[in-house]
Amino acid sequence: MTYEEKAKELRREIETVLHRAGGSFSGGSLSIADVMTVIFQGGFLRLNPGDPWKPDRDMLVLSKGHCSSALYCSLAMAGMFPKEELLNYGADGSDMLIHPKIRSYPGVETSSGSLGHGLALGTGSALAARIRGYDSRVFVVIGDGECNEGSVWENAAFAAKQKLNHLIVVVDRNRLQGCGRDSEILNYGDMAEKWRAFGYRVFDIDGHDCGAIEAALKETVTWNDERPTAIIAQTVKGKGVSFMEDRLEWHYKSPDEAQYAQAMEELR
């Protein structure tokens, strides 16, 4: 199965769990589906379902935790836990919370809710791995709206200073956040130049081109310099479902029966 087919499968799983639970955040979950597919299905995040918490493990920190449906579905598709567990998403009494709880499921590396904290966890984990002599890769997936938080840039500077070259930051550059377009709230302009200025090795790519994502990751994991990596993934919020694409309301809405049926048809 190709990356593109796997990404469509991931999008179907995302919309199914959100529809079943009456959950929201379709837009930001769909925009990272291609990136998550290549990271998980391409072997770049080295997983061990039999020992998911081993100290020298690779980690993926979903800092934009409201898009947890993309994380849970990616982990289930990668065999970290049975897909049947996705039935628990958002259910009363379940640990499969809309904002994830740390270690609630194998591969869920952090609790989240408030934005801007994931990169701090990622930089700390990458530094700890280096001190212990591990070659662990640490991926941190953040939103461009989340980059409004000063803690993001504090940790970006720290990681570059510490030469944490096993840290890979993926910025979901869909240009929409909870209250509007990023250019209307805090205009960051050329996001790639911002990360370069902080001392990162930067790839500015089409975040829906699985070949481009794979090529950037392949080059990244050769570790041919001391810099951490930032991948600016140029994406479309709600990608893959026509009536959700680049629409702010799909940050919040849950698909009704007709919308779900249309989404499933488009994603076949």
Second form
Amino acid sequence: MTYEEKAKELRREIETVLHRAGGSFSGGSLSIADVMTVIFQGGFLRLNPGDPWKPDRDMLVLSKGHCSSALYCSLAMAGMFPKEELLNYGADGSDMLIHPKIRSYPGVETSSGSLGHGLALGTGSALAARIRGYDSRVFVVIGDGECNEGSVWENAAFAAKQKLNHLIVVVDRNRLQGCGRDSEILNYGDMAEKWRAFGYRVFDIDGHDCGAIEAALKETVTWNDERPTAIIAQTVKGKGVSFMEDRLEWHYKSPDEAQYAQAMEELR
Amino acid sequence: MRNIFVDEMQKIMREDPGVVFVSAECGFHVVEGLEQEFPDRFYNVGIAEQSMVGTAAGLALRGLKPVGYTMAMFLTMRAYEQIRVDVAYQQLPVVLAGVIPGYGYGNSGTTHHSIEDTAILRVLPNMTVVYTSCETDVRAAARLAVNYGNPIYIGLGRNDPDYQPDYTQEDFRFGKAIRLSDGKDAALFATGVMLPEAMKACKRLRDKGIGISVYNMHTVKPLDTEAIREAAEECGVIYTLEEENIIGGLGGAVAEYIAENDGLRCRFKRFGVPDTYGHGSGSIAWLRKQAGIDAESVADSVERHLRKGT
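Given the form predicted on its own above, what does the protein look like in the form predicted in complex with its partner chain?
Full assembly next; the chain just shown is listed first.
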């Protein structure tokens, strides 16, 4: 199966979970679907379903925790737990919180939901791996709106200073945050330039071009650069479902029956 | 007590390769020896408390034993949400060392005082909150903390070299108060840097014929309710003393326990900072005097309370 087909499957799983649970955040979950697909399906995040917490494991920290449906579905598709578990998303008494809880399921590495936390957790984990001599990769997926948080930049500088080149930050540059467009709110402009200025090796790519994502990751894991990597994934919020694409309200809305049916049709 | 803490940590790090020390630009002329001995296990994240706490939590994700070390007010208030989400909620074994809480920075002023940390930390689930009073406390707490396996905050106030209580590191256990004197008229539960003041107050009262049992309540959470019960039954009068705001601190914790336990019939009074930032510039001694938490003020207040009920 190609990355594109896998990404479509991930998007179908995401919308199924969100429809069933009445869940929000379709927009930001669909925008990272291609990046998540290549990281998970391309072997860049080396998972061990049989021993998911071994100390030298690779880790993916989903810092934009509201888009957990993309994480849970990616983990299930990668065989970390049965797909039936996805029925627990947001359910009373379940461990599958909409904003995830640490180690609730294999591969859920951190609690997230409060923005601006994941990078420092990833940095600490990458630092621990270096201290221990582990060949571990740490992916941190953060939103471009999340980059409003000062804590992101506090820690971005530290990770660069420590030359943590096994830290791979993916910035989901969908340009649409909770109350409007980035250009209208803080206008971060050239996101790539900002990370470059903080000392990162930057790949500024189309975040829906699986080939481009794979190429950036392949280049990163040659480890021929001492800087941490920042992949600026230029994306469209709600990507793949026509009526969700680049629409603010799909940060919040949940697909009803008709919308779900149409989404599934478009994602066939 | 920060020098003692860093000294003990340096010894611990020789024995335990899992311990990692993370500072947020704190420790000039204190941490350099540790940094030089362990260049790959000492990190200064810069003036960035949120980054420090998050990084420490990240180190714990892979089983290391991080110690986050920086000034108490900035650690607990600037990085409060990282303490809540990254450390307490994730229940990671991170040691947070708060340097010089209370009035310990004296005439540096109110921005540098930390009179709220007890109240805001003890409200966090999974969090243990400890204040050391002397070298023995610090060395014992440091050793216990790195292997505690749970989130813990240790407030490290200024050391009073004249205060050297007569117990050993083995007597120090989190959650277990240490009784320092025996008296039948009242019990005084003090924490952290208030222990020297409490013992001085005890002596002043003894000279006036009033016997006070002083307890080192180094652990504010979990609270040693057995010791409170013992004191209530023996003395019938309980006081608390802390260099923290009167609201929500040790006194608040003890009050909550007494109020909900009908069997405890005792009188009760808290000594702490009277809910104000308004004392102006001043030395530690002067600030304590204004707050009524120096030995003389406490002794006078206790005497008045016991004799006249006010």
